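Let's start with one chain on its own, the form predicted on its own, as structure tokens.
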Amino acid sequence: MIVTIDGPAGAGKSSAAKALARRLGFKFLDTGAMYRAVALVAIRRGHDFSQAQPLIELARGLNIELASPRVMVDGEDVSDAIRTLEITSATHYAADNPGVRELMVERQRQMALGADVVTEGRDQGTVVFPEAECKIFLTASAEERASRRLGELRRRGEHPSLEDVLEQQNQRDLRDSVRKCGPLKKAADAIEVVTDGMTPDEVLARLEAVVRSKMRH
């Protein structure tokens, strides 16, 4: 069975969609890493964000594992790495770049062949799982987002105001929704869960819900 966990940044996928795999007992595959691992090496190598070409041959020589809950690129452990405001800030170049994506998406499929598995990011229902038995959209407000993400922020030892953290998702919202390939929407048979107010054991009950009502039918 494939779970499809989408939604716009800072509505707790990550966590949510990790938990619920744990529950399960599913894979889980954290996409939105893999987009993020690649901007990491780039920034690394002193990539031209403005080259796309290179980028996408850059990615396709990346060996990205999702070995929940680490991340690990070419055998070094990235997870905390490309967690930081400056590698968010940079992912849409990876993200962005059909080339990248079609790379990605190959490769998520890959990964679910043959498993059960909860898989999270902005096009898993709508482009990469279109078939998935369970698609669920989940989503909070911008101020909620915002709130956790600074909150994720600070317990990493960054501190940015609430305010730039506000703008940054803001700016992601937009360029996730508009982006000609796999953009954020949620697909026509998706469930909507709001977490706005929700514990993360609550949101957890309620997407195991979602689930178990799906594997009944």
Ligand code: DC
Contents of the next structure:
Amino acid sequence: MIVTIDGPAGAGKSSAAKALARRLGFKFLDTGAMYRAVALVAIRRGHDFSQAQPLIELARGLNIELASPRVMVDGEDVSDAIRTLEITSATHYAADNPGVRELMVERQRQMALGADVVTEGRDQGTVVFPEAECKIFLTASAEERASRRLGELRRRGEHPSLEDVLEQQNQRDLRDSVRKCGPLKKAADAIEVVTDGMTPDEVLARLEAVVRSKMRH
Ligand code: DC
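Could you output the structure for the form predicted in complex with the ligand, given that the previous block was the form predicted on its own?
Shown next: the complete complex, the earlier chain at its head.
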């Protein structure tokens, strides 16, 4: 069975999707980590982001493994390195590049072959797995998402202001939704879950209930 979870940044998608996969015994695909990994390596190699084609070549040459909860690139554990603010703001160069997306979409489909998966991103229910049996669109208000993101960053030792986080989030939301290729969009057959005011346990319980109701059909 394929369960897709799409939605904007900071809706609690990542932890909910991971916990859901664990509870169901499914494989977990954090597809945002793949675009982050491409951006990380590009920055390390001093890539000029105005050049689209070399970024595709760079992405093609990378062995990205989603060994949840670790993310590996060419055998190196980059799980923490891909979550900094610097990488978060550069990731759109990878995510907006149609050639990079094509490669990542192909790899995501390969990773899901013959497996039960929970896959999390922006385009999983619309572009990557349009035939998925269970599609969820997980969202929350902009303020709630920004304050959750701030908490996450603080736990990692970064201390930006709430205004900065909100501003960066608004830019990302806009970029994610106007992207020509694989934009953030609720699939017509996705179930929307709004997580404002819900604890992580409540979100997990709700998602599990949605999936189990689909399993019975
Ligand atoms: O979910 P995240 O914050 O790790 O995603 C990082 C970036 O990658 C974000 O700007 C959206 C983009 N992304 C995407 O375009 N398609 C996906 N399937 C997953 C993430």
